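Next comes just one chain, in structure tokens: the form predicted on its own.
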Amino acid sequence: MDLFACDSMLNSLRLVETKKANVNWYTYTHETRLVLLASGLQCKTFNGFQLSTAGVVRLPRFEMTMARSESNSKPILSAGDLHLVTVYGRIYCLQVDREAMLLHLYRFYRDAVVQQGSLPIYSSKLSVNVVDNLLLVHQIDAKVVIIYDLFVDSRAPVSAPLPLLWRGYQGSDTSSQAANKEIESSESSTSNENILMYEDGWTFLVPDLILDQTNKVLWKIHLDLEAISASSSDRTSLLEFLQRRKLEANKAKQLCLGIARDIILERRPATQVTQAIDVLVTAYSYSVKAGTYKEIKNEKATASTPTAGASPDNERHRPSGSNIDEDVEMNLSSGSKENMFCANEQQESQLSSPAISPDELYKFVFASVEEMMVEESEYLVAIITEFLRSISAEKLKVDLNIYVMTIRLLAYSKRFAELSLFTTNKIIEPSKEVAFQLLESGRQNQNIKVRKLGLDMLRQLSLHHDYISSLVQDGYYLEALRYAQKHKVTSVRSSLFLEAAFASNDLQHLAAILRVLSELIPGFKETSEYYTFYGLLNDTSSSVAV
């Protein structure tokens, strides 16, 4: 294997190094910067080299697994049976074993190459693509795609096998599309009717392209997240899957919100809903802690617009040109691949994230189902309680409206004892909004204890003006006056007490308020307020002495 350096000034190549090895054939991809040299009678012994700016990294020699045929002959591995891919920054070699009908996975580390399981195949001809860190295995004979997410330990497919369809093709239901193809050449006049799926002239290019030599077009593969979601039954795993998507993060985010709403409206078991909420909260928490979550405000979307890479992955892409390290994390060059995107797609990829904030969960999930679930408030409160637990575990900020909603639901179902426990045990954190909701719920349900919870909260928060106003509203004028004097509250007008006493038609209260104000405020008897209400008092009843 000869390595040359390109001299652009002289427009020539200069031999740098020669590495001698027994070679039957080789395979190389620019994406991985990795070349594998096959040797041996069955071509199953490999030497690997990765190219980097620091030099050539030699990998340990390894052998691939091959099953014997029924005739006990030894099959020979060909270059077409190997596929080098990069998934979540990790380099894999996929080996087709046609005798065993398996696709073996080998992962590259700095000092070892380790087989990491096998995937079943159902076609004698297959090829692979990688889209948004998902492995797409094309079963060419069956004309379907099976999608795998290698991030999870399970080797089960993400969804049922799905067809490869044209974007905008009218001949089939678009909801059943798994991966859409888009013409990359604007000059092509090829019509859908003239193109056959999985033609012999197709060449699959890693990561996400198909070269159609027959029709002379280049297809780019896109994921249909709606179709994948529709064919997946495990909602918790589906949410985890969607939270790892980056290329269509906005679509993934909307699907996650829809799934969260649906499982609540369908009255799924509380444990299942809790698991789903934990997935969303944990994903958001990870993006915040990693510093990749960035909230923006626009007319269409709410919230999150982190930079690319805000998924809760433990292993992430690194800058282009990184070498195989202990986990062999490699990336694409940022040049040629990104040029395939149009400007709008590139901007959306950079500015969107599937992470969902607690505020968005309240606004688009809990608030949207409250009216429909009001008769089953006990179930919804249980879900909200688990949501608050998850938020607390991640030490995230809670939207105060979720506390207010909880109070409304508990009060509606007359569960005042639980409401008291939620408040005293700080499950519902104290705030001005929460205190006002307690006061309102106590007034609507004529429950003195609930109103007292609200008053006590205002006092604990030192919201003196609101506390005094609430006391006056409940008719406790003298208590409010004494509190104002004790805490030296000057923001409350004296007319507030006088107007409330006069409106109550209780002349004794009005007289008492005038007397106390005269004692507390120097010169009060000389003010217009004193003369006004003193006159009203005398006009109403001359029998009351001040």
Given for the second form:
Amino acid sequence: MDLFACDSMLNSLRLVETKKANVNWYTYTHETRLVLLASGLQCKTFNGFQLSTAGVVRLPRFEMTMARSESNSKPILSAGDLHLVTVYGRIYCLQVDREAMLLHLYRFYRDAVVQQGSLPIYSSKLSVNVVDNLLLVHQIDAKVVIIYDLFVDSRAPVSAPLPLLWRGYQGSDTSSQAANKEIESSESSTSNENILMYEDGWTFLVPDLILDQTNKVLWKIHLDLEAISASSSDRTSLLEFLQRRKLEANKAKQLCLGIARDIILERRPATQVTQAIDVLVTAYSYSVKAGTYKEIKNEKATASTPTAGASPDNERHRPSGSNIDEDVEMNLSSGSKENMFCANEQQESQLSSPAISPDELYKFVFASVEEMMVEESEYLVAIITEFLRSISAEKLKVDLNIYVMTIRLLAYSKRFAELSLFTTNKIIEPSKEVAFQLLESGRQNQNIKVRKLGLDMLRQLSLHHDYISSLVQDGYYLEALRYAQKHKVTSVRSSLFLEAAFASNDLQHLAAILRVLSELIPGFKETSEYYTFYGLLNDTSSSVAV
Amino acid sequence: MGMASMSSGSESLRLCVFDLRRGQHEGQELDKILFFYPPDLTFSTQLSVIGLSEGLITFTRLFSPDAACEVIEAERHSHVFYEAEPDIWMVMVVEKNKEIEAVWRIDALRRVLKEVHSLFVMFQGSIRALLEKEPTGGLIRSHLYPFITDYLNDLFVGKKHQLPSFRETLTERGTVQMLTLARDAALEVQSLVGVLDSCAGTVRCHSVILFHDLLVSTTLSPDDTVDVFAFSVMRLTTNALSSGTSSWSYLRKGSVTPQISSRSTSVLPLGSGGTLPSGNGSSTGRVIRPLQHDKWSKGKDGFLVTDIWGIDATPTILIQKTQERFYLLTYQYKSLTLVLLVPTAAIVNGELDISFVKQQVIENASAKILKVEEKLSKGWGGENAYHVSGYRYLLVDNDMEVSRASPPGKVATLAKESLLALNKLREEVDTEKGRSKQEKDMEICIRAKNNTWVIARLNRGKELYMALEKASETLLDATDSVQRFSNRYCSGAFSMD
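Okay, that was the form predicted on its own. Show me the form predicted in complex with the partner chain next.
Everything in the complex follows now, all chains and molecules, and the chain you saw is the first one.
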């Protein structure tokens, strides 16, 4: 047989090249731009040509393996037993071996064809689709689909076999049942009762279409990530799986957040949670490096920057419509997950990657479980430590509120020694907010050591004003004034010092403070404050003298 | 045996523990004595020391009921008092002798008493509790005797006990020395701590991690950390195990000579043999000697083993803060020592459960231990890591009970006069601190006779002591140096102008 490789230019066909080969049959898919020519007695010897802009690339000849049947008759491979698919940008050829009941995988490299394992099959009739880089193997006799993710080395299916279900496009109401897939075509919405799954009239088209000649419709296959995650038990690999999903990035993301939350709330062993967190953090780090996360990052940034400094109260009052994240928080507190997913539907189109930034992890996982886990703060602190370790290993940053939260949790369980270690080792990164939380926790627990940690932090951050105010609050007004004098800080209300000294009934101190303040603040001697306290000083001292 | 001549001959140290609530009637005075060193002194001598102490305590309590007598400075002796538990006093009598460098700082001596008492309580529980358990006093005496004797053996250098003299003025007993960690190392350590915490299932364990003789992490309160740390450095760390090598830590004196270990074993029969007024001499089973020398070694699984508590018996310690008992497991990998404390409440089936916990540690934490050790070794600056050239310093954080000092090798280069001046200065500061319970801020710079600046700065619970031998002439230069040091190494904690 002759093969004509042609190029279409304008409206004419032009013969570019002719290659001669012995061919029994051929197979071609446009998606892979690959032609495979079968030859030999069993039709298991193949020549491959890939059409590219640079011309026709000839692949090395290779043989497929075929098990011998018992009768010793050699089975012959037919064109229907071969499927060419593209997943993660790699081209695979899948070959059905009916005798062995195996589906052999061949991966095409530039200059080699390598067999990469086999998948068991459970049906004599078999077809293949690809959705979102996942290989769907339809076991037609059994009317189920087994999903494989060829990205991982393991050839185990992603989940248990799932049924194929019909689902209307708009029908988010019907999604309550554990469904797998199926979206209708453009027109002709046949009533769903009439449709039988895996009818004889179905033709499977790569990548994700099914032509249903009986009902005259074209089906498009759609993954139900919720159902898949519900039928998978290994959380870590499930997270990895979800992080690789591109088509429904947002749903995958929400599912990941949900899983992360659940494993913490279920108090799974810390090692498991650590693995899960590592998966999410490395996936994020990778997607930032690969550039897929960038676009949303800007959008996220606008949404989350105002919260950095704002107190949680302000956050609540922001118009919830403008911020999807807000909705999630609200819905979570009302305990309805179903709504949460819907609320995020509108954002779906904008997301191109399910990667979750550390800030989002903090906000939607840690902050949202804090209230429920407060009695188990030790466990939560261990998890947060792992999270911090993970993001530090990837050289990422996180919302400083997580440090504020860590202090709260440590103080709650009265682990002050560790709180001090966390602070001095800078596991808790210093910031104004962190310092204030230390001061606050110190005050609540009447732990002067914790307060000092906060004060020291303020000083080290050169937050002079706050440092001086806090010192005065603690009654160290002389130290505070000395510090103010040294650093020429005039923003602290002078009355603070004066009142503190007056309250302590120490006239010498009061006099000294008046003198220092009049040197420090220009024009202080003209203020009413000066007169008031100067007057007080004179009155009291004279009365003492009398 | 040589012991008698050694202790009473050249030995000038006397140490006693007595209970003011006991022996209040004539003829029963011996009842008060719970411990006396040296043990071979006659009862009348022992009673005269204790009688004097008791008299002074009673007298001074008239004026100061809360804080009675702290010290008597006699012409040739100093008597250092420490009320270890209510009405249970420890008194140390040391001989003053300038020629043999017997110049002490009283607070440093008191800290020796405090340390031995804390360690005793950690292993055996409080003295009062043991007295209540067995009112004749036989039980407490049989425990105190070997314990304190073993402890004193650590101070034994040459032919006498070497107490913390002025040479050790730049150290602070009863504090912890910490390793400075980079953030990533600290995170790895904390991650390891998290794993160790959950090694016994749902009941939370505690852990104290050391690298060489420095503390890396703890989940205990500062007081408990100090005790576990002190014991670890004395007996558990790699340096402690390879006895014979000298350490830079004040907690271990030079080499432990075989003579001493034979001596310490000969002590026990002597003690229980009736030198002490041990009442009816009722034996309450085997007396455990937690501080016994050369009894720890590393097992095949990486855990340290000892037969002090019996064959295959794991020691337990008492944590002050919660008054709970914990099994003490020690795992060692290279220079990393992990002290894991498992609540006794979590252990139902004794050693069976403990070996399960050990298994958990090996299974869950091994990888992390390796990683932590690698990180710490990489960042390890050696014994002189905290040397700051030009400075000889001691930095104490009273809140965390942590101290850091110039390495002893560097401090040894100071002139004797500088050390004596600094010792004197510290003595003054101690007195000043003792006057009020509140924290005091102060700054003292003194020029010693040899033109060394000795400096003390106290600021909000942190203390800095310094000797600047090479400082130039003026006071201004000296304070500038302190300022620079404070900014650079103490994040400005001592910057007060």
